[in-house]
Every structure is written in structure tokens, then in C-alpha cells.
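Only one chain is included here, represented as C-alpha cells and corresponding to the form predicted on its own.
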Amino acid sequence: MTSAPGKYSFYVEKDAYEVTDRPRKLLEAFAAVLEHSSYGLALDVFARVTAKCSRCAASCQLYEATGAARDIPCNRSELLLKVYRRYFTQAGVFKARLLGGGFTLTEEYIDRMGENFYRCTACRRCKLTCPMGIDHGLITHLARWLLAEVKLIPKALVVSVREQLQGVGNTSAIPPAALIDTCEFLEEEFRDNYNADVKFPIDKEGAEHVFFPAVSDYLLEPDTLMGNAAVMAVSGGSWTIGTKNYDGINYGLFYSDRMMERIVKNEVAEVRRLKGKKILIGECGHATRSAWFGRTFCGPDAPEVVHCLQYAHRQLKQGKIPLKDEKIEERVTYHDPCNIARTGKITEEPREILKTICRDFVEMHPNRTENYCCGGGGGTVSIDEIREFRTKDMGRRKAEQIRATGAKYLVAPCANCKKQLKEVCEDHGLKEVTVIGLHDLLLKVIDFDAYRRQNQNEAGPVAATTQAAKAEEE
């Protein structure tokens, strides 16, 4: 276990066994990555044009919170670019041989890299203000992969990925029997609370969509799951949940492309096993972004990826989701998860849904591609021992955003963001704020009476009479 000195120390745990000669092993891994990937193209450009103007500091909420020079994005990126220039450019190699001395990669330097690169949430907001277009989030991503090859990884990330790849197939270790029990219980909840027959189809072959939420939803977010199922039911959507793989979480995205690739391939394999056509991702930002790598890792015939908000928005625009006349009366605001909003891929769909179902929707400022990270991005939300760092420092700016809206409901369509934002609200005294998913609100406004009438009309008079008789018997 190592930590850098200072108030904001971040503990990075090594793997179960010690790795010797880490500098040599890291350089070997670096060489392999450059040979077998396209990272070299980006690094070559970044190493040549990199500037230390520190404009990126103005958009970094970490630096805003700490004021530490090491937290300026370009200073952090220089840690990796310095290694690249010295060992993987002709000028760097020639200079070292000709003059001797100079920079040498050491054990201490690697520990420093581990400390600094895991302070960053990789939200990529700094890229918006870099005059040279340097993607510091990408550099953080690559640096963590190289550190992983010498076993310098936060323990929480390792444990989750191992459970997913070597255990029962998901990060929360939920066995298929428990999954089925949960889905059956939620079906009963629909009957008891909404008088609606809504199913969670399991292992249905030939469905258009195979559903992958964050598996934690099955444990912690029943209303989000019920909202997902309700939207699929009332819109007549074709979907299923696979018992071989039902977890959209992919913590490989946070520290290793090798791990990320294996998890994505398992996801695609489950769709093909069930003869499905598309991957339907639940309310989770990083699950969506990692699934978008399907065609990178599995070829051009990999299944199309659809986010559940995109699906719900399309069905709502087509008039396939019956809504009550009553709208959500409480004030509602929306948090943009970095992984789906930073590049502008999913920003308008959730807002159009919320403006349709809510009477008092207000924006946080800034928003969309410029919104602040929840403070727990890059996998740091799973590291409970740094909660104070995550919520008090990294989450301070987000807490200010939330408080300024005066909202009762904070909609965060991402499992990691929900966890982080609940803790941010708790630690900053925002007791009046309820953090929920967008599908939680959809569940409140869907008109299940209209859905029942529609089903009865489609079933015909004979089926409707039979259903009425059964209702009377009950």
C-alpha cells in the first residue's frame, strides 16, 4: 500500500502478490501497447504539442478543490508523456545514449504515477479548455492500464472484475436463482401496486433487445428496474434478461483495456446465445460507454447498443407510452453522467422526457457536455476508504450546483453517479434532495389503466370476459 504525502493522499493497493522490477515490466507493457494499438498515434501528437499553459486547470474540479499543482491535468499527463519521450521516441533514446544521465523510470516514479492518476476521475472536462486539444482523460486511461500491468490497481476495482470474470458473472455476486426471485417479486409488486401484468422475460430467445443494467439495480434500485420493465411493456417492446450475463457494469473501463475487452465480449456472447439483435443498456453511464466498444473488440457485426433513455424517448415521441394527466409537481433537476454526455451523445433525450412528465424542471449550470462530474467517476466511487476525498473535495462543486437548483428530485441515470450523489448530498447537508433514476419518475406517470384497456381491446371480447371472470373469482 502506498500513498503520497499530503492532505489529499490517495491509497492505491497492490495486487495479492508483489511484482519485482516494476520499471522494466511497465516499459515492456508500454512497448506492447504501442505495437498492438493506436495509442501511439495520439501519444506522438500529444508529446509533440503538449503545453503547460494550465488552461485545463480552470475546468478541473479536482484542482478547484485542492489547489495542488499535481492536480492540474497537464501536469499529471506529463508524468506519462515524459516516460514516452524518454523511452519511445528516437530523440529521447538518442539523447540518453549520447549524454547519459537524465530521466530514468524508477519504483518511486511509478508510485507517484499511481497516486496521481487515481486522483483523477477521467471525466474529460479538461479537454474542452485545452487549446491544443489534448485529451488528458485518455492519457489517464492509458496510464492506469500500464500501472495495472505492474499490479498497481485499487483493490475495489480488482475484486469487482475478478468476480465478474471468474465468479458467477457479475460484480455483485448475484446468482441466477436470486436474479429470477428478484424479477418475480417485482412482477408481484406490479400486480399489487399498479394492478398491471408486467413481466421480466428471462432467457427468451429471439428478442430484439437483451437487457444489461448495472447489476446493483437488482439490489438497490427496484423502482428504476420497474420503470424499465413498464416502458418495455406499455410500448410492446421485445426484450429479455439473460441468466448467463445480466450485468452491464464494466470496471475494466477504469483500469485495463484487457479486462474491458473480455467483459464486452462476454456481453456480446450473451446476446448471440439468446439470438438477440441489440444490447439494451440500463441507467448506467460507464456501462453504456464500455458497450460502445463492442464493434472495436467484436467486429462490425457486433450488436447495436441502445441506451434505455434513447429507447424510452423514441417510444414517448411515437405516442407508445400512455401517461397520466397529472405531472410530477416537485422541482426536478438532471445530472449529466460524464460517460454519456461529455461527447454530447446522450443529452437531449432525457431532458425532453423530463419536460414532458415534470411541471417544474430546472437545469444545473453548466450542463450537458460542460457539466461537472459527480465526483466519483473513473471508478473512484467504488473505493469507500476515500469517501471524504470523493464527497467533500471532488463533490463540493456538484453539491453547489444541486443546492442552487432548489430541486426535490435529482435525476441521475447512472448507478455510479447515484451512489456518489447520495453520499454527496448526505455529506453536504442536502437532506431535502432525493437522488433517483429517470425511469423512477416514468413509473410514477405511466397510465396503467390505459395499458390494461389496450390489452383487453387487443385480446378481444372473449379474452376480456375471461379476464373479468378471473378478477371476480379473486
Contents of the next structure:
Amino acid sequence: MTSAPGKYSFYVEKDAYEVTDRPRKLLEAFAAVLEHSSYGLALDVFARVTAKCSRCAASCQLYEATGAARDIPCNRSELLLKVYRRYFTQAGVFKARLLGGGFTLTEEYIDRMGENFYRCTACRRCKLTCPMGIDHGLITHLARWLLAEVKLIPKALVVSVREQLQGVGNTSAIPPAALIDTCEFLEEEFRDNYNADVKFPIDKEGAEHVFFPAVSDYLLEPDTLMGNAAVMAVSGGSWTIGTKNYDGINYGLFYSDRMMERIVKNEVAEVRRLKGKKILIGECGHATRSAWFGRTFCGPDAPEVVHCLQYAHRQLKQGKIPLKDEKIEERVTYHDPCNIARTGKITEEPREILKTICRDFVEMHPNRTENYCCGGGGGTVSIDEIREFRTKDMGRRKAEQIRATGAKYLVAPCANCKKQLKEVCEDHGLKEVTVIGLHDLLLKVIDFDAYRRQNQNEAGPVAATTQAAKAEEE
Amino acid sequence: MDAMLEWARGPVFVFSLTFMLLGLLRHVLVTFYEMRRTLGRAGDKVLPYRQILKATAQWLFPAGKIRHEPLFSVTSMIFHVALLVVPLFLGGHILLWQRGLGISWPAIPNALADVLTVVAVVAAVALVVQRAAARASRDLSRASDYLMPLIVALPFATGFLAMHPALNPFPHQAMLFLHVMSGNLVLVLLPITRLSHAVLLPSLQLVAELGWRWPLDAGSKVEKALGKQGEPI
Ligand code: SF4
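Output the structure of the form predicted together with its partner chain; the preceding block shows the form predicted on its own.
Then the entire complex follows, led off by the chain already shown.
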């Protein structure tokens, strides 16, 4: 049972309203976090140097849309820095003792924090424009964790994490039997529609890559998954899907390092169980970014993380993906998911692939590290009750960008971005635009005839031999 | 007046300078120590150094960042250049150092110093006006944000008047006193206000990155500290 939005613009669980003495509890959590985690230095320095120059305002798509004071990144961050200054710096404590009065953390203040820190997608675009290097995304990340310790969390996020950690084991509550069914069904599709023998290897020990897509892809994005499987098959890649854990989604990233840690550790445990080497992430931005925290949570020998775009790009460059002569004719544009693009980690691979397989690829502006968030980042996309906020306020800028490209296909290699962008297009009347995964397009242009011929010529399990050759290479 | 001027130039200046140096040194040491500690216990110690260096350099020499907010950026940059150059390279100041400690270095021509001084004052006022004029910065600003540029410009304005008796309607000695005292004030404020970015700036990009470098098991340790182990989600 939930209470209707009213107190907050998102649903929270009932027990969120039953927590008493929240200021004390939040400060206790804050103290524990400062002691055991790494936020202290950043907060200390940020609290000192923040210059209120307002450059961040112009870089935030939300402020651009609403023009409201509370939506200026620096203003929002100040909500937390103020608490830090007052309770965790010598000067603040001293001033409060000496002068009395001044700022105190109250129940109302906590409500205000709850509301405002979920008006930020933690896309970190504003970090690029702050002369003081203040990472408002980091502050949003931390503030949400502290709020979570007094149970102020959007219901949609807790429910997903609960399902993943205490329920069936994944955010979409897909039981293993249903997963296997789905995979078999997709294999059939390959046979019927492409006359190709493409497998979804389940629980194969010793595979190089263990695959973690956003689990929702199994329900919503079969073409993306088929694209993934096709790339693995034609390139002779060694991969598997583990039945103990097949979900890359990690909503812990959006509200609690405690949850995030558990989810990442589970992922790593599955790779170890299957004696795999690498984590292969499907088309999902935040799943990738959370997996990149593997070393943070599991130490230096956590498995390497490979994003499916990096994998596909490498195979394409090495000529291991046979392509048809026809290209995608319609105009295509690319949306950079913040979680893989903001720091410049994955920006060129998708473009090179798209330029190879599409005849008319156009950029959105700005792009790459300076892209605008889809508007549903930071987990907000799963909060259905704030759709209007997401698409109208957060997503306005994105809608303008998309419209300006005149593209038919909007490629977004991220489950969350896809859902959000579909809604943005709907709510902004962009009817002609199809939001699609990059692997969906790859699937259209892979030459399965060549793959089949190659398989027959080599008369044997081609995958196995290429795999062995690859293992040697490495 | 002479005695007061001597006092301002003597003990008060020595105090302010020492306070500033020690204060800033403390920032540097504490930050450095904390950076090492944070990295030392981080689960993931592999940092994108090139990217961090690049961002740091971009903000130390922010010419490339002008396009975002041209007017404000240019004003701010000019302001900073004047702030750094004039106090350190003014002939008159160097002479004092030479007299006091016997050290000296090349000075900028007085005419240039004059121009830069006026620029500093004008830029400070312009910054305040721009702050008040734009909606976003107005919504953000605390009183001290308006005051700070003016306080910093004070030694420049008074210094200029002291150097140009013809333009100065006030007694020369009094002006000089104000100049020295406002300079002292800025020195004292340096380590204890946001002016400390003067020494912290080169560390900021790295500091921000380190905020994400959590120790192994940070989450479970917090969980334990809060007595929340085994608590259902
Ligand atoms: S992180 Fe993104 S959404 Fe949040 S304040 Fe910065 S630009 Fe706006």
C-alpha cells in the first residue's frame, strides 16, 4: 500500500511515513557514511569553495525548462552542503554553539531534500561547467543515500531492488524457467526469420563473457537481445547467460551504496560461479556504470567489464561481423546515455558502427560528453507517476534535439533511455521517430547467409575453434 | 597617522601574511593527506589521470570555457589576472620586500599596473552587477557573494588613489592606511573563505573523482555502523 503523491511528487512506501526522528537518524547515517566511505574530502572542499557563479544553471536542462531557483544545480547541492557545514565542520559546530539559532536540520528540510534530489537525474552534465569542479551528480548520489536511510525513497526504486535482492532475483521478477523459455523462443525466431542457428548459451561454464543485460530487455526488447546474440554468434564469441543472476540493472546506484554493493557483488559472484572471465553488459547505461564499480566493491581482481558496444565494435573492425550490402536507408541519430558517455568512456564505438551500417547518420547537438540526458536518468524513468515532469520539464531539451535531427531512428543503447525517449517522443508529438537499440539495427544488416556458408565450409563447430584461437590470442 | 601606518604595515601585515600562509599551507597539507588516505583505502585505485589533468588544466587556464558564458567568463578571467599580477609585481610592493627582507624580482611598468588596477576595480563592480542582473545567479547568491569581489577590490581602489594624489580627495596617509589594512583583510580572508580556491583549485578535479572512490565494503560497513544488517529492504 502506498500513500498517493501529495507529500512528495512520487509514491513512497507506507513505512516512509512512519519513521520518527528523521533529522537525528539522517545525521547518524551521514556520520557513518563520512567515516566509512570517501565522500568526506569532496564535501569538505566543495563546501569551502562553492562560488555560486551560476554557470551550472545554464548547463542543466531542467533549469533551462523551468527557470525555477530550486532547479539550479548549485542550489540543490547547497541543501546538502549546508547540513555538512553545520554538523560536520568545526567552524559550523563552533558557530552554532557560540551564536545558537542558525540552521537546524528539520523534518521539513528533509522533505525538501527528498523532493529536490529526485528532481535531478544525476546526469553530471553540470559538472563540466563548474569552475570549482563541484560534482553535483556526486552530491545528488550521496544525498539520496542519506534520505534512503530514513526511508525516503521513491517506491518504484525500492520495489525493484527488493525483487532483485530478496525476491526472484531480478528487477522484472522473471523466474529462471521463463528466462530459458524466452531464450528458446528467440532461438526459434532466428531459425524461422533468419534461417540461422544462433544460440543463447545458458549456464555454460568457462565462457569468456557472462552476459548481463537490463533484464527488462527479455520482456521488452527482444530485437536488442537477438542483436546481441547474433553478434556473439557470427563473431564466434564465447558467452553465456547465468541462471542464478541475469540482471544487469542496479537501482542501488540511484539511492543507496549499500544496495549497490550487494547487487554488484552478486553479479561478480555469478561470473565466478560460472568460471567466466568478463562481465558483458547489454544495452544499458547505468548497468554498465554500476558494473564499472566492480573493483570498488570487490577489489582489484574483479572481472573486467565489457560493454556490448565495445565488443561489437571490436569485432566489426576485425571484420568478424559479416554485413549485407544494403545499409539502413532511413536517417539515424544517436543518443549518448550519460552513464557511458559523460566521462568519454564510450562515445566513438557506437558512432563508428552506425556510420558503417547506416547511409544517413546525423548527430544531435551537443553530443558525446556534453550530451543532454534523456530526462529519465538517475532511476527517475521508473517512477511512472512523474512522467509529466520527466517528459515535459526534464525531456523538453531532448525533444528539441531529436526534432532538429529529423531522424527516423533514434538509437539509444540503454534500456532506461529507451523507455524515457519513447515517452518523450509520445508526449512531444514526435510520431515519426522510432526509438531503437543499436543491436536492433545490427540485427537488420548482419548477413546470416554468409554466416551459414562460413559455418558449413569450416564444417565443424566454428564457434569453438574461433574461440580457442581467441583464447590463445589473449 | 604615521604610527598607525607603521603598525598596519608592520605587525598587522606580518600577522596577516603569516596567517594566510599558514592557513593556505594547512589546506594544501590536509587536502593532500586526505587525498592519499582516500585513494589508499579505495577499492578501485585506478584513476583516469589524463582526464583529470586535462580538466584541471582547462580550469586553471579557462580560455576554452569562455563560450558557455562569454561575458561573465571574460570579466572573471580579467579580474583574476589583475588580482594575481598587480600585488605581486607592482614596483612599489617589490621595493617593500627588498627593504624588509632584501629580496626582489622584476616589476611590471607602473603604467601597466595602473591600467590593471583600474581593470580589477571595474571588473569587480561588473561581476557584482552581472550577478545581480542575471536571474540564476541572483537566485543563488548569498550576501557574501556580492560582498566578496568588492572586498577584494578594495585594496586596488585605495592603492590607486594613494598612488595618484591628484585624483585623491582624501588625505594621502589615511588612504595609504586604508590600502594596507584592506590588503591585510584580504590576506586574512584567503584561507577562511571561498578565496581558498586560490590554492585548492589545482586539486579540485581529482578531489571530485576521489569522491567516487569508495573503500572496499564501504556499504556493508555503514550498514553495520547503523545496526542495519539483515534488515529487510
Ligand atoms: S546532474 Fe544533470 S540533472 Fe542534475 S543538476 Fe546537474 S545537469 Fe541538472
